[in-house]
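In structure tokens, the next block holds one chain alone, the form predicted on its own.
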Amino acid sequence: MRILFYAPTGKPDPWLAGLRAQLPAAEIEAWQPGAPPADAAVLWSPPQQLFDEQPQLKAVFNLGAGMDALLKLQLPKDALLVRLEDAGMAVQMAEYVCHYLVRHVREFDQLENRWVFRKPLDRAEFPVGVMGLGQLGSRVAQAVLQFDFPVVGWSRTPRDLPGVKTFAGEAGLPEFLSQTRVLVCLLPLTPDTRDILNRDTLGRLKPGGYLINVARGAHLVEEDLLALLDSGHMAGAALDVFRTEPLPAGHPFWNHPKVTVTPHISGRTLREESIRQIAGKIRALERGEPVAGVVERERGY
């Protein structure tokens, strides 16, 4: 088997060495224009040229859970698309969400170098709504439950999660939002979910709502969030993803007193875990076995 690797940032050598150690019988090389035909590719944010030159690819492995950037390209029509499942990202997402949830509810960011008494707050007044109940969203919801917050969840299709009151589909979205004060977005980005965090949906949150977005920047209509923050309907936001990345200098989010910005670090791809997962799936496919994480192109995940 011949496998191509491409990632525009970082050094490819550790990835190549890890993949070769896991798949010693395979020929594994970093992609360069004009490379010989390959059977599979392990990629992050590849150029269209790679697929134009490799129409025979049988499998494409994405170095991440989100498929939106890859699905914008013209892909080999018969190639199996496979995304990462967790690979160490879920626990990072849970850490991030719990950090900013507790920081907000406990008012740790409002002390301002002054010794000020803070009245204890009732967790029951801060129900957390998790949008997206896949592997990442489910892990986040379970982590939040450990802090005794009420948790509700919403997904495109019905899900059952212990301890979480769940809603599904367009019909369930308004009630889900009305029961949420801290909203966590972990949805995949698809045509149906683009701009889903807008004036209407965010406006349905309980007064004093707080947004944590660790999914994709295109889920959020930024102007609508700013208007709701300035009106006082929303208390704040912790944002890790943006429509334009890096976030441009001078963007209103940088200096807004109610917004915390982080540089897309809530869930980093962990190399060793990712290599083991991808190599295991390649071996399974060679044996003719099904693998998890196969993407339905029409759904976008």
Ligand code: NAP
Second form
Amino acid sequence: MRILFYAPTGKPDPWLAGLRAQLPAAEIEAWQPGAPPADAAVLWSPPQQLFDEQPQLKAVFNLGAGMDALLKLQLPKDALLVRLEDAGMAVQMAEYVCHYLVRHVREFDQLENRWVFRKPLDRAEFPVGVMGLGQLGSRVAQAVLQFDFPVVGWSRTPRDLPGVKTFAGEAGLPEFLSQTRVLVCLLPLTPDTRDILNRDTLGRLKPGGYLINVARGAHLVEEDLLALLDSGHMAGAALDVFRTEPLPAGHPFWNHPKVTVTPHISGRTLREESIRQIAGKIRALERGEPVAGVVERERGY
Ligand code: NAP
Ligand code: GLV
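Follow the form predicted on its own with the form predicted in complex with the named molecule, if you could.
Below, the chain from earlier opens the complete complex, with every other chain and molecule after it.
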């Protein structure tokens, strides 16, 4: 088997060494324009040229959970598209969300260098709503439950998660939102979910709403959030992803007193875990076995 590797940033050598160690019988190299035809590709954010030159690829392994960037390209039509499933990202997401949730509701960010007593917290006043109950959202919901916050969840198809009141589909969205004060977005970016965090949906949150967006920037209509922060309906937001990344200098989020910005780091791709997962799937495919994490192109995730 011949495998191509591509990532736009970072050094390819540790990835190549790791993949070669896991798949000693395979011929594995970094993609260069004009590379001979391969069977599979392991990649993140490749140029269209890679696919134009490699229409015979049988499998494409994305080095991330989100497939939105890849699905914008013209992909080899018969290739199996496989995304990362957790691979060490879910625990990072759980840490990130719990950090900003607790920091907000306990008012830790308002306490710096001031000796001010705060009234005790009533967790029942801060129900957390998780949009997207997949690999990452379900782990986040479990982690938040450990801190005894009420948790509601929303997915495309009905899901059953212990301790979580779940809603599904468009019909379930208004009720899910009306029961939520701290909203966490962990949806994939698809035609159905683009701009889903807008004046109408955020306006349905309980007063004093707080948004934690760790999915994709294009889920959020940024000016709608700003308007709701200004009106006081929303109390704040922790944002890890943006419509334009890096977030441009001078963007109102940078210095907004109610907004915390992080540079798309809530769930980083971890090299060893990712290599192990992808190599395991390549071995399974070679044995003719099915693998999990295959993306449905029509559905967009
Ligand atoms: P996943 O396992 O595919 O889960 C996606 C969840 O979203 C599922 O529960 C799915 O519903 C739900 N969903 C999809 N479309 C929906 C719709 N139209 N309405 C309601 N629910 C919908 O994905 P994941 O691995 O958890 O990753 C989620 C996203 O996180 C990725 O796509 C990526 O964009 C983002 N991400 C961000 C970072 C970062 O560093 N910021 C890192 C990793 C991932 P069903 O359960 O019914 O299928
Ligand atoms: C990162 O944003 C990912 O989709 O894995």
